[in-house]
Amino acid sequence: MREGRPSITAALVSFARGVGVHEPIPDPLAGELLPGPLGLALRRVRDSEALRPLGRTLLRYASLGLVDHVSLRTLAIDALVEEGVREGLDQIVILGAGLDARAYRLPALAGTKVYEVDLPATQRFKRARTKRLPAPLAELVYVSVDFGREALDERLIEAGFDAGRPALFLWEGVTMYLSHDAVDGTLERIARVAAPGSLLATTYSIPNPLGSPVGELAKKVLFGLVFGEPMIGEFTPEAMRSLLSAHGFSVVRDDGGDTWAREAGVDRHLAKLFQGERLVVARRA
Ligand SMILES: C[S@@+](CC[C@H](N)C(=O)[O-])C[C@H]1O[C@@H](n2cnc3c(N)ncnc32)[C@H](O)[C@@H]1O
């Protein structure tokens, strides 16, 4: 991460969940949140009924199946936070929440309570941002953490987190981001603030997804040189279930983009180049 800078990831993954793969759109909030040209981009897009299917379609291909990927596990996972409140979750917990606009847009975090984490840049970049939309639905909290090097558990409850009722907690997209070491202290936090019932979905990058060296060449360079995010946890789906084990969490699901594609009505989708990416479900005892 560029010291002091906002997340550049952060930016592309809302651009994508802004397009979307077909009607409605995940996050229609995206284009309000998103800084200067791309923000425009997605906006004149959105705006017009003429130019959105042509535009969706180019945006798909161009982003080599971001849009698709990253849509797809946006609308895994705001299934997974409708049932979750449908169960009585009303604390939610988002680790690396970047640009998410859930708070603003999904309906049943009405009367809940969100807790976002993030670095401090790209929370000052968000919060400035959202002073374009309207009241969050669910009341929001933001709270500083570096994973890794800070205290996330102290956080969270200095920020009223009740640590006697179990929540829900997404961490999307970011432990891919995070060394070992970072995601298994981030891990025994929240294990520390997980009442029983908790429920933690986070997606993970397995290691070597395209199976070729030039395309884990091409992905270092682009997201280390380029965006200053480096790639650099991976974990297969085996080390994965017993690292959540370890923290006294259990698998309930773990999946990938064709399940979300199912699940969300989509018969195909080009998001095979980022198939490395999975969703793991894990239930605290
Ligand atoms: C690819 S973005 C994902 C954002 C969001 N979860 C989403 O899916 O739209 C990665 C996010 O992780 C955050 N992040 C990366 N390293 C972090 C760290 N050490 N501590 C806290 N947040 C971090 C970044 O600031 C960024 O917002």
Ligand SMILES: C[S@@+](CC[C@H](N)C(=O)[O-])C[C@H]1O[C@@H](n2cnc3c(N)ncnc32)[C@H](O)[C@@H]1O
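Being a predicted model, the structure only gives us computed values, none of them experimental. Positions refer to the first chain, counted from 1. Whichever C-alpha set is largest while still superposing within 1.5 Å between the two forms counts as the rigid core. First, how it differs from the form predicted on its own.
- In this overlay on the rigid core, D267 has a C-alpha that sits 2 Å or more away from its partner position between these two forms.
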Given for the second form:
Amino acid sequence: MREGRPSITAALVSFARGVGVHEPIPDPLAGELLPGPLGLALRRVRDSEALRPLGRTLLRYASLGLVDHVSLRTLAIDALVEEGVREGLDQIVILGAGLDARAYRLPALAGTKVYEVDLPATQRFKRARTKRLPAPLAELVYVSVDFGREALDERLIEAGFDAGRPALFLWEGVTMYLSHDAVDGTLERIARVAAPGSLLATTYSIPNPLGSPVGELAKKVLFGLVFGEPMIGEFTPEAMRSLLSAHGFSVVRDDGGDTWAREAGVDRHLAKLFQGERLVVARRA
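For comparison with the form predicted together with the ligand, produce the structure of the form predicted on its own.
What comes next is one chain alone, with no partners or other molecules.
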């Protein structure tokens, strides 16, 4: 993360959510949360009926499919959140929340309590930007965690999280930037506060999804050298299932972009370059 600002990938994710692949867009508030040129460009396209269709098409292609991929991933997780709330899960924990605006934009979260977990500097930046937004629909609690020195489970309890009731944990677009040990350690902390019946939804990257050494090299150059955020954590579906099982979670869903596109009713051809990311949903026994 850049000092005092969200990471490049967090900003790009928010930008993609604000562009979308069709109306309604996943995150109409992204333009207010994003800093500088990204926020300005997004607001200009969003607020102009004449520019919006052409602008969206240009941005989708210019992003090489990132807009499509992130939008479809967001829609899939939004649907999961709505399903979890209908099930009675009224504690939502968003790990590595970045510029996530679900507490402000998802009507299903009205009456729930949303815990956003992230680094202190990221949250200071975001809280300053949210002054531009209307009041959140959910009761929003910021949980600042310095992951090198503080325990996630302890900080959640201190913030008022009730470990005696089931919750929904979202961990979107993070695990690929962590070592296997770090993912394992975080799952251990989640398991300590996840009551039976809790759901965990996390995305993860599989090794070499395009089957191309050139593609793997391009990924390392783009994320490691250009963005400064190397992707170091990859799992096969079998390895992820085994890891979740070791922490008391049983997988109920594990799918990728083809499924997300089908559920959204859109074509996924632009997002093919990002087919290595999957969404796994698991329930605490």
